[in-house]
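A lone chain, given as structure tokens: the form predicted on its own.
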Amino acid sequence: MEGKIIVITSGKGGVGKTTATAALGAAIALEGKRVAVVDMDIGLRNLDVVMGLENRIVFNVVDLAKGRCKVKQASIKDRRIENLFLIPASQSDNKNTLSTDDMIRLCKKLREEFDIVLIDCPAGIEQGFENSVIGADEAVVVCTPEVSAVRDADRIIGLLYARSITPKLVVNRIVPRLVASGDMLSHKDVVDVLSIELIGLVCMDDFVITSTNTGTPIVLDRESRAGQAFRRIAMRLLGNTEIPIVDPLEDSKGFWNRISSKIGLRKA
């Protein structure tokens, strides 16, 4: 059976898309998948950083995508989460080295080989976007409660729904005192304007900058609701649509020891 290829895009830069890839992938493969994270932003890779591998790159997926090496030399196994895969970006090329035929070869041979791909979109809706969504299958949209990032999370789910690919939201970084107090948008109005399926809140979280700096996934910090809300962002991605959203204002905590102990996520 062929792998899934999932793109994680967003339309603005800055609202926590590879933060997302690593820790969506990491949980993925927590479940028991072979996942491979592609990281699409040639010439300004971060992927790599964030999950702890630059140190460990020798081809990137540029040298894939054009045959200068084979699937196996291209991913980096990660240290710490057995199935877990990087595909770095290059960062002596261009968004226009690639074309689109070359990344519908691309998505053949990574379909072969994983059973999840999560390829992370670069900002903008350039020719980085359109190799990063040529071969998808599915579509996450990652947008932060702000009327920028809204607009143009709205422009590309236009086109994601141009090419036939149903988009899902996650809304991140939501910071419930300032929801509270009217001073930011709720996800209802993130969700009213978007109006597509909503399949996660992630709530603004320190030990997302700690993971960041010492390349340790997120999805691994039992403390981090962050963290936890990528990993039932990840089994409902998985198909598990009865893993409840928990509302970042809700009485998270005590509401959240609930659900947790009942799926194996935390101790209660």
Contents of the next structure:
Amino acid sequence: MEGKIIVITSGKGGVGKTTATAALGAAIALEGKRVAVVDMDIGLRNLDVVMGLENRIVFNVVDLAKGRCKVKQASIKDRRIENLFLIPASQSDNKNTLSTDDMIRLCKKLREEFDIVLIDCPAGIEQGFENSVIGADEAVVVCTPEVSAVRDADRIIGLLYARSITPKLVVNRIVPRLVASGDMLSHKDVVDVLSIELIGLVCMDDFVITSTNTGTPIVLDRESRAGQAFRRIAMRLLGNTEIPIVDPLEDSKGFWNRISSKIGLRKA
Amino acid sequence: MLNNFFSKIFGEKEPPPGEVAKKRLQFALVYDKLEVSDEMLQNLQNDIVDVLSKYFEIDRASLRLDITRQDDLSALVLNTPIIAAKKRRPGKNRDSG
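Could you give the coordinates for the form predicted together with its partner chain, as opposed to the form predicted on its own above?
Expanding to the full complex; the earlier chain stays at the top.
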């Protein structure tokens, strides 16, 4: 069976695409699928450092797309998670190095080798975006609850629809305390405005910072709310749609939190 | 916190920042989608002038076409001084106008 290609995109930079790609790739591999995560941010690669694989790069996605190496040579195997592979970006080229034809050929090759291919799309709507989207079957749009991020996400969603892709939404970096006090857009607001299918909610989580600092997969951390949220998103992406989407506001109103906010130890 | 306290005391009701964000977003998105190029506006203006000229004598140079925004809708506003109405019945000799 041919593999499926999912592009992770957002329009705006800095909303957590790369973190999401690394986390979802790891989580899907933990479900037993053979996964490749592809860094398409050519010239500004980062997925390698987020995954802790930066010192093992020999070939990159441009080499592979131009036929200078085989899929196996360009895929760096993760040592902690079975079945997880990284195809890094090239650091010396720019985003116009590859054409959409190159990408269509590349996607065909990747489909033969992997069950799921996640493409980490660069920010912006230029050639890098076109290349990342051209071979994709599905798209996940990552958006934070900020006016600028939602506006750019809306633009990206329009561009995806124009390419006959119906994207799914991840709302990232939700701060439940600020949503509860009315200071932050809620995920409902974001879904309202963008009106696409929601596939997951991820809270702001300090563990994301420590995991990218050390290059360890956040999904292996049982304590991390973000890591666990990404595992649930991965399962939904694989078709387990019955897994409920946990509202971070409800979730943070656990027994202890309720008690401690009553007696003033913690803001509700 | 203190601001909240005072605004409650004095009965000011400012919407919370989250709500403001949503309003601004909806506004921005509508506006983004309505963005029309200058070329299109110019063509539209020329077409409108041609139609109006069949019925009125107008001053082509002082005609102004703008897109303005009110709360949640956009309006196309056309301002032109009318010099005189043409004495001819509309519908007749259309092509010669």
